[in-house]
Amino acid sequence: MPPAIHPVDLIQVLRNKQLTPAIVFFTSRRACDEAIDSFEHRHVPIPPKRMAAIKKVLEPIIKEYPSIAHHPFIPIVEQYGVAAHHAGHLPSWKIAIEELMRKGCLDAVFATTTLAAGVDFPARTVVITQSSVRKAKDFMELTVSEIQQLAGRGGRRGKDFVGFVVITPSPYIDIGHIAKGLTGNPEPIDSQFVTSYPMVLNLLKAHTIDHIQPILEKSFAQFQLNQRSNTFETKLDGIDQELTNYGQRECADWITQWQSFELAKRRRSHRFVKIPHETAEVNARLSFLTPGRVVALSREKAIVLRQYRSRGQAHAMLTVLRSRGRIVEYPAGSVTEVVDQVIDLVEIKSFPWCNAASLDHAIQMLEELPTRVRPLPIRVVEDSSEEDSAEENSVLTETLNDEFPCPACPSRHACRKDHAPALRLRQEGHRLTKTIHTLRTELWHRFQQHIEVLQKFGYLTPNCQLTSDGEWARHIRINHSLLITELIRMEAFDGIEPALLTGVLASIAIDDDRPGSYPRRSSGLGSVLKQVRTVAHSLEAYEDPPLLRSDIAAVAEVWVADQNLPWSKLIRMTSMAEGDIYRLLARTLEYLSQVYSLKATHPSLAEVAVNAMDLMRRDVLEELP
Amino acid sequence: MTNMTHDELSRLLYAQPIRLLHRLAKGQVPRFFRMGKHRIIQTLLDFPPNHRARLVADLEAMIQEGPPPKPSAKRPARLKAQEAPPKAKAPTPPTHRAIDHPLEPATSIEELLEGIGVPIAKIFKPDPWQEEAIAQLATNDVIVSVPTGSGKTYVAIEAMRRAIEADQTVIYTSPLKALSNTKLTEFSQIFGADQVGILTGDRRYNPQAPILIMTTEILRNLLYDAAGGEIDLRIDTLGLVILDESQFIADPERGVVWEETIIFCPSQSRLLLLSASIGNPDEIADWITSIRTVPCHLIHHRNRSVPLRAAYLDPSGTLSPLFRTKDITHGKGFTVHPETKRLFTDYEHQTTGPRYRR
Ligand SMILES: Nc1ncnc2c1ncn2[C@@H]1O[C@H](COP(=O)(O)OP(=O)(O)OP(=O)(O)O)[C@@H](O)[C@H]1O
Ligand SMILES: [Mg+2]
């Protein structure tokens, strides 16, 4: 998306306040292109004297890259004195533009963001339209780093005084984040380590493997992931001080020997009363509420029957007879008062819980009690704990008596105290020590995967050293190494053309998914292709497949097959940029030679594929190293 | 008073205790904290007239205003007015540069705007920083982490000319190819073409060369097959490796392939690690101290070398200054000039009126 503001009016301003030469920056190629070609429209030309000096500095330029003498945009730069910079352009395009603006002999260059890393291009100004960038698929927010490397290009040493960063809106700005980029400190940066195959082998014929994990604790990987656990273990140090300040116990393992005797005493204990949730008032009740025990309810008085605990329920429950005859469930919690009285019953073990003359009687006794009666006493113990009661059930403590040392150890009580704090800190120690062991072998362990799978594959012997097949896959050391070697394994490339190679090796080497035209594909192309994705598929489990795109592999392919096919033609026979066609075949021109590395054990493979190579440096290719 | 001369201002500032000095430099003279009375006078000093200007104000208003309030000093007003004093919350003393502080007039796009022009052309001298980079590299690994543009280059080049004249073997890499025919231009001109060499994955033009420009991964591939014992470069005389926008060491996909050339690295070569401006250079000095038989040194600073500054450019096509100071602060926060303000408001409101609106 441009800026709001007219790129022609832009560069004005720069100029009215000589702030050219700026660099300008654009989301996108083709906003760059759109502010170039808008020039035309608005023909403000340049001085004539300054078109001369483009003029001189572009001819031995052109003379050495003659692919750009027919540029279309010559005439602009010429004439106006702006260029556009960016991905889309060849790089022969991209020197010249680089020299005109080292020369000092152009206003600005439209760039985008991607010439930030590390195009040596310096200008008084740098003007920012955004604040996020595509990456990948999506917008990201530049990072300080970013901005301060864009912003860093304004000011060039020697040239100027002085520098200057101009922000101007477009819809994709954030003033705020530009603002905070230019004044922040940069981010730390961490390590990207990651393992591959090629890496794998390399390293094994290089050393045997009891030498590799010294080797990749040198990583800084590693040096990052000790730091983290160096804290980590500090933790856990102070975690190991505080349980040694528990102290002494009879046995040496007490938080273990704790736990297994509380787990055995919870699995026993439902059979046993358990008074889990009760007051220490009520608790203390309890043992009085017995049939027979006269108490005071909030309202009246009344006699218990007998005390129960249902399944489930937390509160010990009363059976009361109350006034009239009437037999009621209460929680014990509701007693208000125990009576210094009991009377008689003859207990039964269902309703009416007593037998028929105790009730009766008990129902007269209830009514003859006197309005003032004499309250039982008991005491409360403040700080009986639910251990401490259930403890005191002889029962329990009996049974458990003969597999525990616990209820009669003279360390209980310490232990009963200190278990849970310190069952939280030795788990929070193991947890500790466990992410420890972690960081510090998580790259051996990654190795230690890539290893298992060029055994199976067999580039690997069971102790770790290369095969036959191993000691040349170790030669290609590009993306998609597996299956570029499996493919030479099977292969698959047994008698192929060059132009054909070229084409498959092209659809593995990019990674490109931009919809587009494109040149037809040979039949040759496309059933090779549909191998090569079975093979590529298979692998999915150990490395990603690549996009494998028939479409783009014929250009590469149409390239090498057509020897009479210039440049300019083949740039018309896709929608690609001219510097993504440039790339696509430099990148597969790299894929190619690697293959033919493989000259000492594959040495026809190795002929076709520099073959290969030669058909393809003509033209454009054979312009740079 | 405010046309003082050099001599009276001198004599005035020095009369003054330095608690006052420090409360004058502060957001004007880095580090003054770190500086002793004599220092801080003498930069001041040095100021350019339209600051000094300012500078005798500020004095004089400080000087009227007397002492400011010690943290611990009670004020009785206001313990009246609120029954007890509030715990934390010591009155600040007033902090006459602070960035937004309302007293401080913001920059101008006039003031923004001044001082453009081309230094005459001439040879330059080397900053201390390059001096000391070069020096180190005698004895130790560098890494240089200072902002773009400041002349790392010339730090390259002079090890490079150094590692020549002791018949030693330099390899120079680059992240992108682009800019290894920029550099193989650059050396040549400087070393003579017969004296660099380039490799790419798929090409060697003069590979005998005393310096060898190749991309990262062709480096690692060499010392892979260096490591296989298939030595195909001089590796027994190399002597200097330089890892140009080492920055790359974070990419997500090609990042590892630093670490492996660091690693791999022979020991008797020099490592020179040049670096864009990233957070932890310390770290990554750290991690090659501990690997690397020699110390790895750093250079580290942020200062830029051509001043920087930021405007704001309305499409309407009016110009603004981006901050309330003139030159871009670092690690201090910062206040967004107020007319940049009301532009920017302006600008948003009209864009996302109901025209825009989807
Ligand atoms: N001490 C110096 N005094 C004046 N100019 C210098 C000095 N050192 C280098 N220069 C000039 O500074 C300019 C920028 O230098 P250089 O390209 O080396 O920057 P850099 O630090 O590599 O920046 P980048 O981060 O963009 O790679 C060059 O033109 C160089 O001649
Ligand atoms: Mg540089």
Contents of the next structure:
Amino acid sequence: MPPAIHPVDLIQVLRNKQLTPAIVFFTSRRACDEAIDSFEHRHVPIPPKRMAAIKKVLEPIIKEYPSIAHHPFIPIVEQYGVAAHHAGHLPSWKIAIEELMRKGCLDAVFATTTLAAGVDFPARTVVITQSSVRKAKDFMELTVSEIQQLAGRGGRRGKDFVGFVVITPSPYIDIGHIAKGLTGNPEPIDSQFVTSYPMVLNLLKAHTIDHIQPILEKSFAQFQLNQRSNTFETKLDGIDQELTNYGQRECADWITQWQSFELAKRRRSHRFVKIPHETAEVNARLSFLTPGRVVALSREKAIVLRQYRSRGQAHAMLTVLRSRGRIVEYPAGSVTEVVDQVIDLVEIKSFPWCNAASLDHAIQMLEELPTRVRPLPIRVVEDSSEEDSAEENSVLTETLNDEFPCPACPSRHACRKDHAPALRLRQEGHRLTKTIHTLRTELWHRFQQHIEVLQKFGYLTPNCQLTSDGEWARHIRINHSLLITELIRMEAFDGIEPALLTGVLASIAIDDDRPGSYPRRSSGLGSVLKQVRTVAHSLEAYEDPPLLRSDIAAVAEVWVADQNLPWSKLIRMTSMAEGDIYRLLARTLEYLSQVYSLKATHPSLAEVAVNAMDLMRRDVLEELP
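Can you give me the structure for the form predicted alone, which would complement the form predicted together with its partner chain we have just seen?
If you are looking for partners or other molecules, they are not here, because only the chain is given.
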């Protein structure tokens, strides 16, 4: 959305107050381009001397990057001293704008917030027009780190004594949120470490399996996991201290003894209800599905309000709070993921199962949850129902044939009073102990899971040595590597044309699901993609499938197949921004180069890959480093 003040008026005010050059941050590409277009309608050109200076700076850049020679924004840049800079533009155009800004030729650059994080691009003034930004498919408030990144662009070293941050009046700005972001502490840095199949193969190529666990333990990811486990250990110490406050009893393990005594009494009176057997995965999660726990359902996040057993079948059920304040009942098995976050709730014994203040707080927290949240690692153990049943029968036999000391025990009244809170503390201690163990071993556990998959598919031997397939598969260091290596092994690419290979790899590389208009795919590409989808679906349990968009694949295919197709016409064939097309093709080139690295073991396929790369590198793509 544009600011409430017109872009031309905004820049005029900044010029009059000597607050230029400025970076004006918008939340969308369209807003940036519309702001540039508005200058043509108001016609407020800069002095001729500055126009000449801009042309002089652009001349060598255009010689180096001919793709921007006829860029539609060049006349506006030269006449009005303003420019747009966002991911929808070619890298060469962004290089030109950055150079003009460094040389002091521009009064303002209209940019998206992504500029703040990735480019050394200072200005005297930063203008913030909104406090939220579109992420994925929804608008989210800017984080403290993002606000400070934006503000940090204000002030040029060696040129300005003070940098300025200007906030424009707008219905889309929360001044309090911006103020908090400018003065608050940034969010903690989270490790982006991901265990991948190529990483496992390359580590096992260089090290024995005994040496790899210490390597993983020294990683930043494990350091953060250890920090989280230290927090849980502190809570566990507090629980142990609370349990000791109950003092000594006649029985060493009085909690278990009293629980067995109560169980025996219920069974004797025939009032014990047998709980149905749940799956191992559901059983592992049940102890974590307590009130306040954030969980993921099939399509959205929710907060647990209570856990109970259904009448009749006695299945594990949850009452959860969903978006827009909806309170819904779900089977516990509907939970797809347990999130490592708990909301404080004041529980009550009737609907809505927490007091009004807690409910309002939970609704607000649910709306503010980020798109990606940290899952709580839960170790699923093998089903041990038969062993539990045998153990339970053994206990029952003892309780039915022998008398408990509880009726005559002097601690009986204290045990009856303290058993419920003490049992809850012990159960919480068990949950914390399991969580701590899982966090301490999470990376290693993931690594072992990947080993098992690679052994199953024949890339590793049972003693973790690379097979012949594992030796070449370790060179495919890109996303969806298992899918690509399996396609190569089943000879899906044998005899394929360069254009078809390029289209298939582009459909694997793309991660954008925004709709648009695209060229029609060929029948050959459709046939190959159908086979790729079948393989991707079969591997879904081991690797997230790619989007495999045939319309996106057609863009890459037609670029390689039609060597007379100019870049400008390719842009007109699709609704994608040319910067997005450039990144798609550049990423596809990277995928082709990975396939070409297999020239020693798959020479025919490598030759097709290098031919496709040669056919792709023309026009704008010749400017790739």
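Residue numbers count along the first chain shown, from 1. It should be emphasised that the depicted structure is a prediction, and the values quoted were computed from it without experimental measurement. The term rigid core refers to the maximal set of C-alpha atoms that superpose within 1.5 Å between the two forms.
Undergrad: Using a rigid core alignment, state whether the CA of Thr231 is displaced by 2 Å or more between the two forms.
TA: The answer is yes, as the C-alpha of Thr231 shifts between the two forms by 2 Å or more after core alignment.
Undergrad: Using the core for the fit, does the CA position of Asp253 change by 2 Å or more between the two forms?
TA: Yes; that C-alpha moves by at least 2 Å between the two forms.
Undergrad: With the core lined up, does the C-alpha of His475 move 2 Å or more between the two forms?
TA: Comparing the forms between the two forms, which are aligned on their rigid core, His475 does not shift its C-alpha by 2 Å or more.
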